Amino acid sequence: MRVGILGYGNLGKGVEKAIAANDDQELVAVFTRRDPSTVKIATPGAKVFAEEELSHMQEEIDVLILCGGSATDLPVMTPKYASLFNVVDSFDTHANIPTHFAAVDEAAKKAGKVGVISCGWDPGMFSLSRLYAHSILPGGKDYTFWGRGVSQGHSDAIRRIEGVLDARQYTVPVPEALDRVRRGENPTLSTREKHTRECFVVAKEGADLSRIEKEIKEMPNYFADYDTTVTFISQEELNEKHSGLPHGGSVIYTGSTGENKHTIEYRLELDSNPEFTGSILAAVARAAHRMNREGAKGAKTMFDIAPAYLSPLSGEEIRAHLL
């Protein structure tokens, strides 16, 4: 299958690595809003084009993987390109998924294409874990913990504060909360009781550190509802100790069958959030291509994909080795 990538940031580069690891996939081109001559990709033979060239390449691409941001890019990009291609995105603003789904569904159905939205690990793999658990043990309770890992959005919010040169923010589960959930206590936990936030900040010389720390800790929608620590470090230390993009987390579900209690847990530890997410997008692209060839159209989520469609193996191989 022939794949295109729109956007070549951390996620786009992760998708490129995933395609290279899949023998049944070929990267045709990367499309960018930047000057194509300034974008150097790793795949021999693949090309870099301006985003505007996409409208001329419908016959050359089976699936277009969209690697834009959820805040402003994907709400426009995904419906737009679902009218031309089978598409896959990683839209992760949970509250806006129904609206995004409806827009993509309308465009994809008109074009006879498949648009799979919100593919990643949350939403995505964690969503599947929650659905399986609720289906198997009705009436139970699920808990989702994220981290320890870098939040790119929160790190960017810190960098926008006056006097800040650079920053990394880690989301960290509270160990006591994790332990209570794993013991099956089914606690009611506030936002503050589930996660803490650790901020490592490089400040400009002479900046007011007290003001910066106060602005971080009081920032609504980001830090105000959490116990937050702010540590000021040098750029050299940030580069040395905090240059990666690790992440992960757990979905824990507790339920019962009569007097017997059960716990289901799905857990991830990721050295690279964008590379792992890119690998999920590449697998879902395979599923989108197969589903469309069988006549499917419209918007889909991970809930609508049969697991076998994600695998490059044949049905016989899956049954023999994975069942």
Second form
Number of protein chains: 2
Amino acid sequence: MRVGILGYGNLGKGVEKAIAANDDQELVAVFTRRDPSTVKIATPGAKVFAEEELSHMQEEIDVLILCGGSATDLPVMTPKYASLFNVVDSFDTHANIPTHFAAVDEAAKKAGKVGVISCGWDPGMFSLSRLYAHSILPGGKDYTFWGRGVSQGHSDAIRRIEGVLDARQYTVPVPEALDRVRRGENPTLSTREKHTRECFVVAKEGADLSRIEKEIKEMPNYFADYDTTVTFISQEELNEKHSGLPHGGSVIYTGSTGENKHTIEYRLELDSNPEFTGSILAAVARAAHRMNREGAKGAKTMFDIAPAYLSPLSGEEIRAHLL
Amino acid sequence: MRVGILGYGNLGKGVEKAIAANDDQELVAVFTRRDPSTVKIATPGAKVFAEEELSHMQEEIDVLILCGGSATDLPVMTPKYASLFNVVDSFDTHANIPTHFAAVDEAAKKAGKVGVISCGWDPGMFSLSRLYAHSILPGGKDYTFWGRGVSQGHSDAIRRIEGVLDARQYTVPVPEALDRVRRGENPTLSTREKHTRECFVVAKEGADLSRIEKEIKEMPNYFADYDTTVTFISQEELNEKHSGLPHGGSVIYTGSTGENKHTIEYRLELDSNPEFTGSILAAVARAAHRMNREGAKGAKTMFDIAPAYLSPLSGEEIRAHLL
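Can you return the structure of this protein in the form predicted in complex with another copy of the chain rather than the form predicted on its own?
Below, the chain from earlier opens the complete complex, with every other chain and molecule after it.
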């Protein structure tokens, strides 16, 4: 199957790597809003085109993977391109999912295409974990812990503070909270009790460090509700020790059948968040292509995808080797 | 939806409990090969019938859940009843899945019904974990550990030894092996290195204990390839400390994207194996009913079920609350 990538940041690069690892997929081209001549990609033979070229490449691409941001890119991009291609995105602004789903659904249905939204690990694999668990054991409770891992949104928020040159923020689950949930205690946990936030900050020379620390710790939504630590380090140390984008976490579900308790945990430990997310998008692209060929159209999420569609193997093979 | 249960052992009772916990499901009747007057069930209003009554109850039952054994019951039962009802089973004799699938597929297609085979946690949820992981990160390695939990098959095997009155066998993962896999070492592990087997045995008065212990430890397939411990205890102690049927385990998948490593773990800790398995069968029955109403027919496994079909909630609800 022939795949296109729109957007070549960390996620786009992760998708490219995933396509290279999938024998049944071929990267046709990366599409970019930058000057294509400035963008160098890793795949021999694949092209780099300006985004505008997409409008006449319907015959050459089976699925287009959209690697833009959820804030402003995807709300426009996904419906737009769902009217031309099967598309897959990683839209993760939770409150706006119904609106986004509806917009993609309308465009994709009109075009006879499939548009799979909100793919990745959360939303995505973690959502599947929650859905399976709730469906099997109704009335239980799900807990999601993120980290230890780098939050790019929180790192960006710190970088916008006056006097900050660079920053890396780690989201860290509180070990005691994790233990209590794993033990099946069903605790009620506040935001502060579930996660702490560790910030590594490079400040401009002469900047007021205590003002920066205060601004971070008091930032509403991002940090005010958490126990936050701020450590000032040099750019060299940041580059050396904090250049990766690891992430992960756990969905833990505790439920019961009468007096008998059951715990279900799905846990991820990822060296690279964008590469793992990109790998999921590539597998979902396979499913979107297949489902569309079988007549499916409209907006979908990973909830709507029978797992077999994600695999390059046949039904016989997965039953023989994985069941 | 109206559900029937065929077979009222531990699993049938687990399914009954699950149906009672599902607001959208109603148990019509339990069907049994025993004298129905000797079978007391827990659901007020539900009937107990002889198995033969099934042949004229097509109009009253939407899905029939088959709670027989994989050795001799299900190979006959599932194809037979797939020609009359949507059916769900927990067939787990791995080597015979292709044959079983083909037989159920033929019967179900002819009848326009759906027959979902091999549902539970392994095969079942563990299989899904393996499939999702392999599809996302091709070329990685999956490890399945079972336990700590009671293996009913191994307990039965001990009970068949001359001089044994009762027995309980626990399958226990080797902690070092689990740790090595979780650390991403990708070890090659022999059967003996992955699990140990703990046996609690009640012997007849005057029985030759060392002969019993030797027979257990040398039993081919069941124990010979494992480090096995045998502890003789009284029937009272067995009843008091070992009457439950806990189980669980982990599927751990280690894969990579280039130099970056990723670990995916799906872990279950179950107070009651048959009640958790029964809960899965009830959720799958919901999916079978829905898929059949939408025109699906033939044999399926959990690989073929879009997760949304397992939930009693609408697409809007699961997107709003679980995505």
